[in-house]
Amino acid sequence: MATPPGATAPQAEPRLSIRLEPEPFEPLRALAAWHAELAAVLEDPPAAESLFIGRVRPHTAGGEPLAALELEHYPGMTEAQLHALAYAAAQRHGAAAVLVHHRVGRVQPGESIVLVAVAADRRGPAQRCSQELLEALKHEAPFWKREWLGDGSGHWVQGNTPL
């Protein structure tokens, strides 16, 4: 099978951290935690790496000030399938490692959400292996999402929010 248009060929196994956090993270702490751990089992630092922290918005889609944002999973399910996600992307991109922590539980405006770090030969695979993980993240993650306004008054998320 031919190896598609700006993605690498398969390498070794792609090293993959994954977790999912039930209180606030710091993604820098995160970042150094996973730095340290790749380096004392890789013999060669990867020469590239993308990095996304997002966090959460203040306003709904639709203008109206946020309270929080609860992510709602089913444990175990949502682990595999994030790990799923992460090691198909990290196959089709060449990737050495990648790291993903995501929030689960109630989350409040302009705590982070999720850290993706995607580590690569090259930046173009890492970049493109971050993209392609972070869309997949989002449109087929199970996470099930409900918005709280200041009101109290809470309505579960239809869709997701463009790029």
Second form
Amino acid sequence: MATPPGATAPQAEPRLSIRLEPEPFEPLRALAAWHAELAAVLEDPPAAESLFIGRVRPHTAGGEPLAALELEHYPGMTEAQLHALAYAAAQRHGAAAVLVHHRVGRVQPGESIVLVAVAADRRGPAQRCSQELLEALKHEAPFWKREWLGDGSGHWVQGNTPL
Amino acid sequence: MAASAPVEAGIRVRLFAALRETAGWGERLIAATTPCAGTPLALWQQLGLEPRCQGPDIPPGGIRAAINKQFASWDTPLAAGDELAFLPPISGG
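What's the form predicted together with its partner chain like, now that we've got the form predicted on its own?
Below is the whole assembly, all chains and molecules, this chain first.
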């Protein structure tokens, strides 16, 4: 596939940090740890970084109050897909490093569900890679959401929220 | 010889999320020598999973197949020892 306009050719293999989080996580702490990891191995930290934090809404897609969101995944395949998608997006846009943390299990409203960070030499590749990867993982990484209501009933979410 | 086939020679079928709950099971081992068990589409039909196919060669709408934890087409030949998963529409992120 052709390199997108504005993308720089990859200088080295992208550094990937992919993690499924079974417990609540704090995105800013995760980012600080990632920055420390990158600083330890990269001579010059990438100049641009794009971040996305997704949190659970307090209501269902149908507008009812949400008690909790359950995230099921396919152990082994989900991690492999996240790695493959992150690697492909990083290669395509020439990103130096990609971080993906994604919750699994039961998630409360307001809690972080996904963190995507892309470090690159310039803002264009960083932002484009981040958006492309986020859309890719929403459609190509096996996760399934179930919305739980206050009365104890739950239903599986069909498809994704609009962009 | 299907009855005497070792357990390891079967095809492990896995269902997730809504598919699992509709079917009432999440994992089964199918003898690899069972007739018509040669592709994901054939196994889907043999197991009587929902939604039903609209024709003998038409995969169920919205469902994807994965073999050994990689997406696969519905007509991919299965081999003994494979893990076949049927995946309902993804809703991550």
